[in-house]
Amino acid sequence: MSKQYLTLHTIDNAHPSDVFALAAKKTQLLSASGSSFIRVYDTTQPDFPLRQTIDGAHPLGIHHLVTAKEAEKAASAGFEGKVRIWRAGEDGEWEAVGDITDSNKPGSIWAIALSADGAYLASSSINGKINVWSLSEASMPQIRSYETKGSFGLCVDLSADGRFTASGHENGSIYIFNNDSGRLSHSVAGLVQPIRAVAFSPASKLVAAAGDARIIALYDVLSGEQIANFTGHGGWVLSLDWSDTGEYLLSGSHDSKAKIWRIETRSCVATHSHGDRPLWTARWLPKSTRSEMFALGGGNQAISFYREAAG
């Protein structure tokens, strides 16, 4: 059964370079890209105004940008090899509060992810180590690093409820640690090309790994076992995103294609193309109407944002 998804606004030149990264929270949505700057949106206006621009972010350009589902707290990485905790304040309005540095060297800390609670921060590198940061306290220490294979990690990801790390790595390999032990809970048969994205399910029961061999694979976080495959995108798949109750999930291609599928059925129930360059990120909104909605970010330099026709 498929689902019809409208197109609401387009943020034409939202950005003057690729947009690789989206970020949201309950009224706004954070776009960063290879430029210096973040942006932020009002996503209860119909037009969805530009609201804040945070110059001078990051001088190289950003290349992820994560926020706290529970928490006004984000965080973005820069080619300079840095990534900089923000926080919003009552207004609404966000400003820097510290930086985390792993030698400062490009590289050495690559992909992001926050947790829900804005907490705790896992961070991947191109030396295939995952480390865990702690933002609770003022120097922000790093309190967990788990080793892999020496294989760049491409992406990462914490569970919602805070238990768990998974990272997925060039060489094809995906892990899940045990944050409580700090030990390597399941090396996961992988899908032998480079992993580009991971994403847990809200309920922290299923984790979404894909990338350069197109295939969207769902293993169960506890006994580390595949129990699914989604296949349809004709590119790398460069991102993945689970709605908030676990029923869809979204991913985004270098094909140029966005595609939500149904977890209950394992089926694709929409697609949606953004322009003919590889699109980079795609973001659910957090729902505060019966609508669903997404937005999505790439190579033409727009954001778009989607709504669910029905509602």
Given for the second form:
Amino acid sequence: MSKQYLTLHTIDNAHPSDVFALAAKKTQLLSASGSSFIRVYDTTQPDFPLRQTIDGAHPLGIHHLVTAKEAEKAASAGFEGKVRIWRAGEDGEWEAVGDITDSNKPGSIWAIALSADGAYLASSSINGKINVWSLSEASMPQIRSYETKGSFGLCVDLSADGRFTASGHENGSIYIFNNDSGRLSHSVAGLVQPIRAVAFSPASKLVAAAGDARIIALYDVLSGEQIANFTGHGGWVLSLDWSDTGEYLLSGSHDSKAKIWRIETRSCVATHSHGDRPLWTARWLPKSTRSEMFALGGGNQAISFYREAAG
Amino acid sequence: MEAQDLEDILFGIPSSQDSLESCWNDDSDDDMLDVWDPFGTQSTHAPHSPSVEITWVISHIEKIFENIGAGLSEEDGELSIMLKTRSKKTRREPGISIEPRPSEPSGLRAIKFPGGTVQESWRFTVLVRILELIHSGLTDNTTISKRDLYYRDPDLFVKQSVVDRYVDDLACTFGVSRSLLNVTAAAKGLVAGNFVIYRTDGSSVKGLSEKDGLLVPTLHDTDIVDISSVRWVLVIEKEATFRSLLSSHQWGTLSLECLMLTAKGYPDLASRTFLRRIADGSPWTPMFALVDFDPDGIAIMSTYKHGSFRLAHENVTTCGTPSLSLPQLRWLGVQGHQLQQSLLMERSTNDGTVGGDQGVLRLTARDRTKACRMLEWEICAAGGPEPEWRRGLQTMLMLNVKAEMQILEELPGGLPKWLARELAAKQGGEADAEGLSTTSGQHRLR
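Switching from the form predicted on its own: structure of the form predicted together with its partner chain?
Below is the whole assembly, all chains and molecules, this chain first.
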């Protein structure tokens, strides 16, 4: 059974370079790109007006941008090697809180993830190390450090409850760490090829992983067993995002296609094309009273919003 | 050489030293980066870090200039350069570079100005001029052939052998191989295509005469270059790809309308000078670069287009030589989106390469550091003149992949077909420009 999603709105030239990351808040969508600024769009208006531009966030461009689901916090990682933490005031304006500086060399952090409450940040690195940082303390210290086999950690995620960290690596490894015990829970049989996206389901029961193998694999967090495979992408899978309810998984690929997968039936229910350049990022917007919505950003420098067709 | 020039050199030093000082400070982290990588393309197998030796040579040359400057400011000061002649030594094998060491007193000779004879004064001038050219080559990261050096000032040098002798004497004096001075024996670039050079003596050089391409010829002011049949110029990073195109069966047709050049990596001065003469004579002929999709590929393209990146904003070289930049040079490939179109979607196997595609490789730590460094270049900055380069570098970093141009040869139809398609796409909107080029005729190049 397929679903219909309609293009709601497209912001052309959202950035003067590839849009590398989108991150949603309840009423806002944040975007980051190869340019130095972060943009904030109002998602409550039909034309998604630009609400704020944070200039000079990262001079060489921004490769990762994430938000906390339930806290007014965001984090960005730039090509110059810094990780910057942001906070939104009551008026919805974002401002910098500080940089993660504790005992990491500039440039060693690659992917980042925030826990739902914004208290923790997980980071992957080029040398394979996975770290967790506490953002509730003023100095934002590193509180966990996990060693892996040294393969580039291309992606990382924190479970919503903050209990687990998952990482995907260039050599195809996928690791699940228990943040309570500070130990490795599972080294998951990977997909051999680079893993470019990992994502915990909202209830933290499942973790999805995908990459150059063009297959999306679902694993059980507790047992570490693989429970499903989604095939259909023709290009490298670069991004994964679960819908709020955990019913759907949104994936974006290097071949500019986005797909929506229904977890229950393990099938692809919709495919959308976002120009002819890599689709770097695909994100659901938090469910409001309206129907399900998602946003796509990529090499065509535009951000497109889609809405589930009523019916 | 005019006295004015000499003064320029001498008094120009403090400022040029400032910039060198900063380049020196950078060096601790540049060692690994090799940002300008003059050795990546040469046969030098220096046992020690080459950039350390380069900075040593640069500072040595500057010391000589400082001494001359000091001599000038003294009332009865004498200007002299100590030179070691190689008469008693066996010639050092180029390529074997040893640790720089202080010169031994034996075999040393002081060349003075004003010397006892006119001859000696001339010798001094020649040395200063050669040192200046070598210094700018080193700081600019350009490789110069002995032939290039000679043609920078033929009136002064009189004949080629003078340059040859003093360059080797200087290398010997510094105790380094000649290649460490960024001076090569001859042009390293190859060129092929439908052009003819007419010399004043009635001889001519035809680009199509050699089926393996010609060494990049030196163009004299009086030469006439006929490129009226050339509809596009292609600059290729790698010799292998250049040769593979020459040996393809489509070359017979392609060659009639193009000029193709490879400098085998980072371009030498001879290749850049040649291209600049072509561009000056026929500015409407489109020029394209075909380089690897990696930081070095973009850096090589940048050297062709903007010269040394440190001086890119000035668009001139330090010693007042004419700019050799090629502003019309455009990036034909390999670009990030071409990877996607051609390869990434089509195959998947599990050997060492990414996605099983030959020629698609992971970035090394050096590649990543270099790409990040390049993002800081003015020309690659946000809002700068080369947004596509910035995008290319960021794409490499995001995917952690690079690709060699050989991947194009594995496409159906190979490189010639890819070339034809990409050229058609790039030239699609340039019908007017092409119309012009057909009316161009013979050009007498400056």
